[in-house]
Amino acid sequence: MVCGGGPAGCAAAVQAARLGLRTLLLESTANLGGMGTSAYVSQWSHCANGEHPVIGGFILELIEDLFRRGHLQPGVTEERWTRDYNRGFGFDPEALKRLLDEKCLDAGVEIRFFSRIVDAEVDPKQKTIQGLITHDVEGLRFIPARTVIDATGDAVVADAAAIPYEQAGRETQHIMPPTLCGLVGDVDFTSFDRRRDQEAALEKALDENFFSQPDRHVPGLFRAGETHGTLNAGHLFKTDAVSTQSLSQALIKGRKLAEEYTDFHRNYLSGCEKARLLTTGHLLGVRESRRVVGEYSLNIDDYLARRTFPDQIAIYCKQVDIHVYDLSEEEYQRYHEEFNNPKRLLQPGEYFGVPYRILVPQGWKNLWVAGRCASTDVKVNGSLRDQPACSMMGQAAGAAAFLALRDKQDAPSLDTEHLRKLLREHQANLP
């Protein structure tokens, strides 16, 4: 069983069902993608780290077909993913949710969507899931599974069952603030340029007051299509994420702020002078909620080591990225000196490895996670958020939890060779 189908929940079902276990694919929205769909998250990036991809499998058959298919941003060619640095790319949200419903059908996956957790049934001396609990339209019902993998992004399962988590807010007495991202249409990319723009026109609106809330980290506006764009701006502060509450305020505000940046955008930047909101995510692009505690914890000084590990599923090259907690001067001082710091922001070649420890709950036999909720710190985890990086990690808990059945092995003991070469013959990238 696979609980969320995001990017790590729709690799995880797929290299699963690929491998031929029988697999169910739980997602609480009514189609799958996650951030890239449902978010509106739809923007790639860091795939090549300016000398060769650090993506493979699942992710980069998705990109691929994409390309193919002409759904990826106007102009991107291969070189985008296979070699420039830290470059992203747009592509076509609903194309994607099409491209998804495909591949977990050609796997054999069977999809459920509008169906949540509920809760686990456990045996916390075996440290083993039994079982779920869900609900949806039919009302309750207990689906047992042999092994679960946890692709919630908020650890849903990992907290249904008292497993160990660290908690956004708990550690720092900060949460890093989620973005309502939406789609912006009627831009003329011919004479818009953000990277050259934004920054001027930015004051400028600051010292003329015009927004309601004077934040000064903005990502912007990044083109998706011919003349739409994703628009991810307007943090929503001190938003918890796993809080019914504060999530519905800080849809409503973010709202509201959507609209704002988008008149930002017509009445400062060249280009953007008939710009429209056309829609507004149904999801937060939520940064962080809880991190399970897992076999390891992959922290910030295996990050500036650039680490690699024996078991590592993965490589990866995307900087930290930590948002400004709040408005104040200190903070954006904090947030640009970290993100450039030199000894922070990977060179061209670089990368770091990303080991299967952290998608292992410490001590759980039959239960993975996958995505933002692996086993980070807080740094680590302002690279591994990114969707590309989600995909891989769930890619790697699919294979793990087939090799688990098949060898009769529990996943903290897994042969994690074995598990390579597997993910390896599926065309994962491990140099």
Ligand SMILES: Cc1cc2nc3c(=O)[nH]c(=O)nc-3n(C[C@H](O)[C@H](O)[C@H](O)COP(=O)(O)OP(=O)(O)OC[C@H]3O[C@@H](n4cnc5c(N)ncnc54)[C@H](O)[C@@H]3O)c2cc1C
Contents of the next structure:
Amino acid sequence: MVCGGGPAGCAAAVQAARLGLRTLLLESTANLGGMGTSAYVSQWSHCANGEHPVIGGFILELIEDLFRRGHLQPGVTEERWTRDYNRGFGFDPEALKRLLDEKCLDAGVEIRFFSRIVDAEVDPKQKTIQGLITHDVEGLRFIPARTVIDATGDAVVADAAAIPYEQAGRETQHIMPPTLCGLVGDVDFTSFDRRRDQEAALEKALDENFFSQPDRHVPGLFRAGETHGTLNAGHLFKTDAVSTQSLSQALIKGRKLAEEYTDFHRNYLSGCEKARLLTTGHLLGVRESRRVVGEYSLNIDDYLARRTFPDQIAIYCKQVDIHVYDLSEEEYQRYHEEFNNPKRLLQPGEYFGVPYRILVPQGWKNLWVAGRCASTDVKVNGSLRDQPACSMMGQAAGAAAFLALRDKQDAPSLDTEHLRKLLREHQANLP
Ligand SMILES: Cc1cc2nc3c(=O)[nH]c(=O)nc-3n(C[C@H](O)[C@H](O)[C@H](O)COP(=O)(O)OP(=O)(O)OC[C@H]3O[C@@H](n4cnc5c(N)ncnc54)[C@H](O)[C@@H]3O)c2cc1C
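Can I have the other form now, the form predicted together with the named molecule, not the form predicted alone?
Everything in the complex follows now, all chains and molecules, and the chain you saw is the first one.
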């Protein structure tokens, strides 16, 4: 049973089903894709490291299919995911929704939309999950499961099973702020150039007191189609993404900020004179909430050492990106020092390893966590939360569930050489 149909969950479900498991994918919204579609975070981060690709498997398949169908950011070519350095690219979220439906159905995954996991039946002594309680359009139901993958982003299953996790804002005061992203249309991309113009435009607007919240850290507007882009602007500081009240307030404020940043583009940036906000996400763009305590926690020292692991199930190369925690001058300084620090920025050809053990909640036998809620420290989460990495973690979790059932092994003691061999057979990039 795969919980959550974002980048991690879709990859997990398709991989498990392709290996022959009867697979159920439970998703609380009306479509697959998670943040990439429902929150309009319609950008894939770094897929190559300046010399070679770091991605493989299911995410590569999605990229190549959308490319062939003409649904990637106009102008982007294969170089972007096979060789380019430090660059992401946009995709059409509506096309990704359809492609994910197709991939899941072709693999034999049963998809259930509007199915929200609300609780788990567990054996705490055995450390096993026996099934989940969901709420769907027909009411509450219990669904038994032999293996479970928690790919909900917020570690909903782990929370329901009382499995230890770290939570943004708990250990320290800091919570990396979410953003309510949106789609902006009627942009003339022949004259709009974010990299060239945004910084000066932002300075000018700040000097003129344009914003209700004077934030110097604005990712901006990213091209997704011929005349539309995804707007990633407006931090929602101090939001606790797993508190209903806090989440609701953030969505309300986020909608106002999205309109304000569209006005900013219209007033200050060339090519945006006719820009208008088409829609905002129906999921809040949450950067961090819960991280499960796993058999291993990938940490900033591993990242700085570009460490590789015997049990690694993926490699990745995106730099750690911890957004400002508040509007103070110190925070902007901290952000710039961290983000532009040459030790942190992976150099061309570099990558770090993603070990299997970060997918396994400590001691739990038939549960894996994949994606944003996997076991990392907060800094490494600022790299691995990106969609290509989440997808590769999900694919590995799906394959691990298959091997665990076939070979009658528990998740913590799984033979990872077998797992890596199987992942390679399914085009994973494991040098
Ligand atoms: C503002 C912002 C900008 C970003 N920019 C980029 C970028 O440029 N490039 C990039 O690659 N990544 C980017 N990311 C990161 C990335 O989008 C997410 O971290 C990633 O999508 C996480 O994948 P996931 O599969 O772990 O979870 P999600 O994408 O969050 O998917 C989880 C899924 O689980 C479902 N779910 C949740 N709870 C339940 C439940 N109780 N029952 C059933 N289903 C449930 C959700 O509806 C969702 O579909 C950004 C993120 C944010 C917030």
